[in-house]
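Here you get one chain, nothing else, as C-alpha cells; it is the form predicted on its own.
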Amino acid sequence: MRRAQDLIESSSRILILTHKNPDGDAVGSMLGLAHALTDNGKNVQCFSKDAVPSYFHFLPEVSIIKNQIPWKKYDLIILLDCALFKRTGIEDINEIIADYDKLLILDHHPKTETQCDTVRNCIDIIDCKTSSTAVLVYNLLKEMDISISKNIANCLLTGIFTDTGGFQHNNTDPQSLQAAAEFMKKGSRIEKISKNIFSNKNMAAIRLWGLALSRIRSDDHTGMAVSYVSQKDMEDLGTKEEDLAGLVNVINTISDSKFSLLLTESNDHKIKGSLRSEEYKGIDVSRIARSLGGGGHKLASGFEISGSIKESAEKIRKALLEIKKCDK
C-alpha cells in the first residue's frame, strides 16, 4: 500500500480502467477512487468499454466514466477489479495509449497471472480473501490519509454491498462491515443503494425474469439448475442484459441444486454464462468457469463462449462431466 501511495503521489495524469460489463464493485471502486484522487488535485480519467448499467446511475458523477480514452499519455494507469488489460475489452493497450510510466493493480479475484508480469514499473495488490475491490480502495485511501467524503462513501459502499450480495454472501467479513459502518457515518444509506439496485425494476424486466424462471431445468448428473435468455426475448420485451442482474442468485435458491447457471445470448453472437453456488453445497464454480475460458470466485463466476444457446449448453455439460470425472 505504501508503494502504491508513492506511485499515485508521483503522478499527475491518471487513467482508471476496469473490466468490461462492469458490475457494482467495478463501478463503485472506480468512482470512489476517482473522487478521492480528484479531490486531492489529480487529473483523473475513467474508462469502461461497456456502458455503466442504468441502476448505478444514482451514484455521484457517474457520467465521468467514459467509453473513450481522451489522451495518449498518462503518468499512471490504475487497473481495478481485474489484473489484465485484456479483461477491459481493450485488445492492444499500446494502440490507444502511446505512453505510460507506471501501472497499479487493485483486485480481489484469484489470479495465476497479472499485467505486472509484462510491465516493469508495476505494483499489484491482489487479495482474494477480501470481499471486494472497494475494500482494497478503502484501505489505500486510509494509507494515504485521504478523508472519506459522502460521495466516496456512497460509491465504495455500493461496491461492497453488491459483491457481498447485500451482506448475505459468505464473503461478508468484519473488515467489510467495519468499512460499511464508516461509510454510513459519512452519510451513505444502505436502503438507498438497495432500492436502486434490487427494487427498481420495470414491468418488462419482471416479465423477462418470469420467462427465464419458467425455463429452469435441473440436471441430475451435474446438480445444475439452468435457465437461459435469448437476444430475441430481450428484443421482444424491450429489455437489456442489465435487467437480468440478480436473476442467477434467485435460481440458486432451488434447494436440491448444487449450483445455478444462467445463459444469456448477447447481440455480438456470444453466450455469457453466470454461475452461482453456496458454501454448504460444496461446488467451486470457478473451476467450471475456468474450464470454459472464464474465471471468478469459488461461489460466483462467469464465462463467455461462442455458439448458440443449445450448443453452449452441451459444451458446458461436457465440461462439467469432465470435471466430475477428474474428481473421481
The other form holds:
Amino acid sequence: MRRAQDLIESSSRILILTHKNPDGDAVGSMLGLAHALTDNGKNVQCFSKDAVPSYFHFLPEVSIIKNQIPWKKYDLIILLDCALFKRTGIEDINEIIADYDKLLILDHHPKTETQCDTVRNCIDIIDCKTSSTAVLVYNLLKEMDISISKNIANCLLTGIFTDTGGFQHNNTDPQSLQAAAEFMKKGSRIEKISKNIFSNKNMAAIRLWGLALSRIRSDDHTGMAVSYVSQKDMEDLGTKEEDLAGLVNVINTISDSKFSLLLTESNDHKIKGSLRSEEYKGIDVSRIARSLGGGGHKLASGFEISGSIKESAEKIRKALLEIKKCDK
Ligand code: 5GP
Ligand code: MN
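Counterpart to the form predicted on its own, namely the form predicted in complex with ligand 5GP:
Starting with the chain above, the whole complex follows.
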C-alpha cells in the first residue's frame, strides 16, 4: 500500500480502467477512487468499454466514466477489479495509449496471471480474501490519509454492498462491515443503495425473469441448475441485458443443486455465462469458468464464448465432463 501511495503521489495524469461488463464493485471502486484523487489535485480519466448499467446512474458524477480514452500519454494507469488489460476489453493497450510510466493493480480475484508479469514499474495488490475491490480502495485511501467524502462513501459502499450480495455472501467479513459503518457515518445509506440497485425493475424485466425461471433445467450428472435468455427473448419483451442482473442469484437459491448457470446471448453473437454456488455445496465454479476461458471467484464466476446457445451448451457439457474426469 505504501508503494502504491508513492506511485500515485508521483503521478498527475491518471487513467483508471476496470473490467468489461462493469458490476457495482467495478463502477463503485472506480468512481470512489476517481473522486478521491480528483479531490487531491490529480487529473483523472475513467474508462469502461461497456456502458455503465442504468441502475448505477444514481452514483455521483457517473458520467465521468467514458468509453473512450482521451489522451495518449499517462503517468499512471490504475487497473481495478481485474489484473489483466485483456479483461478491460482492450486487447492491446499500446494501440490506444502511446505511453504510460507506471501501472497499479487493485484486485480481489484469485491470482492466475497479472499484468505485472509483463510490465515494468508495476505494483499489484491482489487479495482474494478481501470481499471487494472497494475495500482495497478504502485501505489505500486510509494509507494515503485521504478523507472520505459522502460521494466517495456512496461509491465504495456500493462496491462492497454489491460484491457481498447485500452482505449475504460468505465474503461478508468484519473488515467490510467496518468500512460500511464508516461510510454510513459519512452519510451513505444502505437502503438507498439497495433500492436503486435491486428495487428498480419494470414489468417487462420481471416477465423476462419469469421466462428464464420457467426454463430452468437440472442436470443430474453435474448437479447444475441451468437456464438461458436469448436476444429474441429480450427483443420480444423490450428488455436489455442489464435487466438480467441478479437473476443467476435467484437460480442459485435452489438448495439441492450444486451450482447454477445462466447463459445470456449478447448482441455481438457471444454467449455470456454466469456461474454461482454456495460454500456448503463444495464446488469451485471458477474452475469451470477458467476451463471455458473465463474466471472469477470460487462461488461467483463467469465466461464468454462465441456461437449459439446450443453450441455453447455443448462446449459447457464437454468442459464439465473433462473436469469430472480429472477429479476421478
Ligand atoms: P458475473 O457472472 O456477475 O458477470 O461475474 C461473476 C464474477 O466473475 C465477477 O467477479 C466477474 O469479474 C468474473 N467474471 C465474469 N466473466 C468473466 C470472464 O469472462 N473472465 C474473467 N476472468 N472473469 C469473469
Ligand atoms: Mn469485485
